[in-house]
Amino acid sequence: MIPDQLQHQIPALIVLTPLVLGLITALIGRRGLGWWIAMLASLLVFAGSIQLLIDVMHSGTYTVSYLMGNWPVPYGIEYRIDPLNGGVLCTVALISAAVTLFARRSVASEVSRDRLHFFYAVWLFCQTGLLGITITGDAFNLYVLLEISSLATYTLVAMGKGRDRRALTAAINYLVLGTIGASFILLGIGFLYMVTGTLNMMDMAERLDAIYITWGTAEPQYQKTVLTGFAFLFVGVSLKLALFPLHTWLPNAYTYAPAAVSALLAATATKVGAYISIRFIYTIVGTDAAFRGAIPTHVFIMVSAGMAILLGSYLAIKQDNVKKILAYSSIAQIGYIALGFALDNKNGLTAAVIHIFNHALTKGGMFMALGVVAYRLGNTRLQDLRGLGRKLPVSMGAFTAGGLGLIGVPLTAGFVSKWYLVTGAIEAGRYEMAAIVLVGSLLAVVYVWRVVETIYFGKRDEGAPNVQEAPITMLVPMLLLIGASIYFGVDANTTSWIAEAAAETLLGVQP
């Protein structure tokens, strides 16, 4: 039993922790404590977001409050927990948890010895950032911490050029990206403040409220003010959230880092752009203002959903670089997400948190499962990998097991989440949303069966090197994932319960 002294605490600690122990991993983590501090911090918060899952779930009213420094709201930072960014913060801990073990060979083998320490104190910064924006409830704070997380992955991204310079040019092309996308944000939230004067969310949104009321009058307070504010926080984030079509920066990000690195991003970063855009949409703003105002914003992400779909379903299947077909499919992915959250439903937002956390798992395990083929090879190219499942049988058939995942097999976790979605654009009246999420499936079919039929059924060239399986620090974090992802896809009591949860708690539906 956790002390109800140290209980309290937790929210503050998830942030502190990876903080904290990364400063400690830069002083002394060249004497190769780099990663046990690395691995011990992540095991740490891990154990306090279920804790604090646990403890929203069962608080009756869904939401915990921790008042930093037991200053008052709005005039201190509160974080604040519901079942919302409660089961995106538990998603971001079991992922790097789990990418963390798989790190320690992996990354030994991309990273020069002497900058491993370096490594690992970026490594927790990143996951500082990406927990602190998942939990607090202030909106500058969010900023500071994404821009926290965002140079840290900028760094983490660049450390790829060890194997592929490539790896520079998209670790600038991102930097550029994300600046801008971070600038766009601030300046949104900065709109906000001036018609607020309060940067607590809460606060904000309680606010905003009794500006909307004079909306219907022949003089609407701050109209375009927040509108604009609104516009410049819904291009930044989707940026970051990397949304077709501002995703450019992602493909290449995600193919030239570190394996540990693409994995790592692939199940937390662009989940957190998701939790960041359903906040400030549903809480902050509120949908009469960002659907059903000036701005038809569902339109647009409805549109840009489908394009991701269809577009990065299909320029998946021309690559011939494994690591970039599940670049592109992220993209895909992604669209699904934002599909959920536009349709304004619960089966839609359902859908979209749920999504969020088993596309983690699948698509965490899967770049895992390439992360092997990279350390026993040292690239992941399609023609490479040819009679590999023979000759990685446990790494190969997670990944293949993955891929029915995003695809959508039933007893995948990917058939749960498409399941919500179809059922929330028919109950919207969105067919033809559904008729692309379904036709997405179709063309997931197309990638990962091109990678299946090469894995199992090409041949080996003669001077082919032989290679073996990977060590068991690689496999279980990746069979952890792929095994997580199939057992929720049978049984979905727990991720419905909570996904539903934080539904209705967006909807304004009372516990």
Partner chain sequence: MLDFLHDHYNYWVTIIIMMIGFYAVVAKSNLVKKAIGLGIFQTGIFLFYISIGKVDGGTAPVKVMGEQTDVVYSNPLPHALILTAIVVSVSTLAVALAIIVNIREKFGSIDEHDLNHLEAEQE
Given for the second form:
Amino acid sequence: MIPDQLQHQIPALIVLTPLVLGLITALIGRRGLGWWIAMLASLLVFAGSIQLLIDVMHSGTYTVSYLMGNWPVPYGIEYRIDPLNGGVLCTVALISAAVTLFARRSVASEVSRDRLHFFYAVWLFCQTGLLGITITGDAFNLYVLLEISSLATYTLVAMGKGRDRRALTAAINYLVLGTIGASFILLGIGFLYMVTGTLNMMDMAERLDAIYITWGTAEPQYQKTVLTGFAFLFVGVSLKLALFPLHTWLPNAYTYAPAAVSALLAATATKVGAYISIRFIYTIVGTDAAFRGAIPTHVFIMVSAGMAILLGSYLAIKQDNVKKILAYSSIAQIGYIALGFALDNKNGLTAAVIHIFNHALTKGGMFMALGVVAYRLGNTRLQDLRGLGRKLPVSMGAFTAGGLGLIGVPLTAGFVSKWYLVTGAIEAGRYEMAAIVLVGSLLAVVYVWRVVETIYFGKRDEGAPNVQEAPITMLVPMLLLIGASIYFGVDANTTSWIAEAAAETLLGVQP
Amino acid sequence: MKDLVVLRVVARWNIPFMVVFGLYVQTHGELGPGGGFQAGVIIAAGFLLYGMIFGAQELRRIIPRWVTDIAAACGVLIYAGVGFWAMGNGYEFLDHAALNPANPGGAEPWGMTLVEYGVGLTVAAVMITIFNEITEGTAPEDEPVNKDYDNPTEMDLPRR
Amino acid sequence: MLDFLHDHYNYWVTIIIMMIGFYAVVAKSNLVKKAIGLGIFQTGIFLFYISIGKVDGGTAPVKVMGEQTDVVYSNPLPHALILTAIVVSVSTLAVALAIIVNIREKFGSIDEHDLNHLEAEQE
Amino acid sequence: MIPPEMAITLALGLPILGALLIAMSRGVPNLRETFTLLTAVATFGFVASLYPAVINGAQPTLDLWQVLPGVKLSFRVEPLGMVYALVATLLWIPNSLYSIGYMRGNNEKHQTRFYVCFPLAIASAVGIAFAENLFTMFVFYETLTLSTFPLVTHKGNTDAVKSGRIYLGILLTTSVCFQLLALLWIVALQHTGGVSGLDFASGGIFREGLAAGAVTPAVFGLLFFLYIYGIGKAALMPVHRWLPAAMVAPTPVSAFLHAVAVVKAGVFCVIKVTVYVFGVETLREYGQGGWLLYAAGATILIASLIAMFQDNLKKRLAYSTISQLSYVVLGVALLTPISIMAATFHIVAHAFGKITLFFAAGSIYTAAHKTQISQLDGIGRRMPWTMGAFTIGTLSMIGVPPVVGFVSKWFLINGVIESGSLPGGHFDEVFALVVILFSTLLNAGYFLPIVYRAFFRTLSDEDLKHPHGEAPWAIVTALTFTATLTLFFFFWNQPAATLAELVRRAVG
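Right, the form predicted alone is done; let's see the coordinates for the form predicted in complex with the partner chain.
Following is the full complex, with the preceding chain placed first.
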């Protein structure tokens, strides 16, 4: 179907397409062309990433590798795809495509006309970065792409200034914390490079394994260096991932960004952060050093994750802006992902990987539903949503369905994640974490139901503006994501197949 | 600042040398120390010096914003173009052997040179763009860019 | 003890510079100063990278012409990496400044205390 | 004859299809209500068509699809599930008729939403009844909660919303925190060989695991505890609060969902997990029934005492339901084949009686707009059909002979006598007997005064100024039908008795 030649180039093309088309957008994107180019890029990338994931899953070794410039492995930059990043890649590409379709009307109402081409150029750079982080097999390349995506993100968040000037302060806060996080990652990579002399992730992992053998005997200082590097890396990534208590940048950034940006960020940016965490802990440093070295990192992660789940949900309950409710809910959901990979068993990891995907679908769709509200009402305060269930039946229905997914009602994608997560927690003997996850879903009931009650049982104010359902280009991607989040709850075979394959590769179990 | 004759004269003398030195670093870059990034910064520094002395408006007159926009994008496109050329010919992205299949080793400097020119162009253009972004609308064009430190504005005062 | 300090002086310098930058980020309320602090913070890391590329007795990694075969070169890779990191750092600074300029336009201040105050009023 | 797989598919799918048709025919009430009735009759027909196969010992199965690797959405029709499915779908027919009369008589709003949610709840109930494994049961358990939520909050006012919160809060909390936890624990045990699988199996799934030491008796007991309280719909105290709260719903909802579908789903699940997951023998062997006996006994007595002091008719019925449900749980706790049979039979008996009582309450509300017991003086003369039916229902609740309630109590007492080796010895049996007998007195104590008021007191002056007759014909027909069933079933309870007997064999 696809020529072999082209198929071979897909890993490079996935990153290059949005990059080059982004530049072209910046050049000729005026006159409304920007969106069309962005849409084209997103669709191409999506098609490519699906093809790539299929290649990976059927490759036998579960890996596809691409050498940039044909430089041999430890010297050049390698793009290396296994089930883990193949899955995350597809998630990012799917969400990007859907949100780009959504963005057209939504962004046009929030960003001034003469900046639109700039918006879509940055939008594509953001995608470049996120896709690149996911796909690359080179630690330093990862840092660079992380910064590309972060810089694009800061700019995108700041573009919410047209609607609310607080977007700017949110953006600068995010920038300061994000840069510190990225610097920590850079420093951590430096330490690992110092020990291993390589930047290729697989090569680094192999050399570290060799070094670990000498631990405690010949050169104990390696241990300290590796652990220091890992500590820097982990803290840096946790900032990007918004793992509690390093989440403070997130609520405002999500709340005041343009609706489409919130949807994209909530669904992809933190997920990619989770991916980096998993990659560094499991593939590179190894759980022996990370969890059972000098520092029991997994205990820290579990405590953080537990706090994130409980406090994130609690704070979500207290908010009056629905976007902020979802933002705090994201913090809680990140807790689930972090908990999954801290459990260090197959079910836990599967839960983390599958929740990256499932939560991206759910939260992306819900932020889109709020985008419709913002598009029609101009804001997303809870009190203004009263009685909207009759005015915007489709969007609010989608929001409710997404809310059920957040709670983890059976036959939604969220339930599948929880299924694996709690099973993993019980298998690991962490009954308290299992309990926290379940209590977390109850707190989710409270904050979701608060909105649902307002939507369906509230009375619209006298003289409130008459609103009607959003245009079709906004509804289709929203329904697509919410529909997918239900579909993958009803039939989770594909997602769990990929996630389990990812978990097995990470744990070194032969499939 | 353009009324300060010393600055003006020194700048006028320096700027051509800076640009030429930038070009030297650029052309020398593929095998020795140097390359597109350094060259781009040096060349841009020449223009920025001009902008600082004669005002941002003046800089934008000689290099309009659309020029830097296009230059920045073109630079990256040159870079990517070299890569795509290799891809189109069945090589990996940026495999310079594609430029001269008969002698892959010999093609390396050619590829690097092309790529470095792209980098240089982009870096220079982006540096100027950043300067433009920051100065635009903040400093009225007829006032000097520097502050009057004897009469600090509210912004300059130290905070409690 | 002195040996320990001396042998690892590059780390000490790195740490000191990073902490100076970090202090500015945390303690200064002026956003431009915060941005400068970030720059200093990152510079510390750049120095760290460059220092780990140094090989004892190595020369600059430029190919020595002639017959010599026992030349020890310093590792050029960290320099190349840091070049990229500097670009990133400059871009970050540029984005930060652009946002700060916008903040100044919209809020009329770039002081964090003022901004918090203004935001609380808007609530 | 319809192939069994097809019948199961239709029994599940038809209500959903019906809901779609009802939703599409909004604005045309007659068409909408025709669809409702047709769906009800047809669904019952398909469920009933499975009956011959089941009593002949067959257990038709249907695998829908695999949701997760190793976790299937699948169905198996066994006698216990058949009992529940038959009761639920049979009573849906009079209830639909009744709903039409009630909703029209009271000019309720959002009638389409009401008629759409009803069949969805029925589909969930059938799903629970036929579930082949714990996962399927949990899924439909939750969909039942969610599909009934709009029914409970139907009025949409502050009261309804508040009650809706309690309803959803308690049912979700228990099911997520306890039932889901236990379910996932069992899944985790499955990986280590602690249980033989998620499918319901005769004698339970823990036998080998316990024998091999892969599960400790403590974990086994804990899981049983989690399951019993995780099934909040069984309204075992202290997780019963949702039931009185849900009485804010329109009466057809209370009648059907809170006398039949939802609460019976709860006790049905309790019986099902006891018999097919934990295993009666296994539970007895490891001495896990004792606490449940006391919990159920306490619930019966406390709920009856509370019911005595309720003036609101529906509230009194609600507390009576809580107490009656615990008879079923008590039957389970006795852990003998005959007591399980009694529990199964009581699901049927109580459903017929209680739905009649609720119908009567709604009938009084529709015709006389009265909700309090103290207002009912002399109403029996104005509404003889309603109050006659009410009396029959009352007798069934108390367990007086010519009514079906007597039969289940009879079996229950038999069960107590048969269970010679309860963990705590004789004291437990004496306690169970005392509870049954004393609660019978209490039942009489809070029901008979209503009957007395209705028939033997005279109308107040205030009432004489507001003359009214019987409720609309649809309501009267429905409640007469169920009252007749309650009476009739005492003499001819062949289907239920046969199925209950099959359940008894599965246990023993």
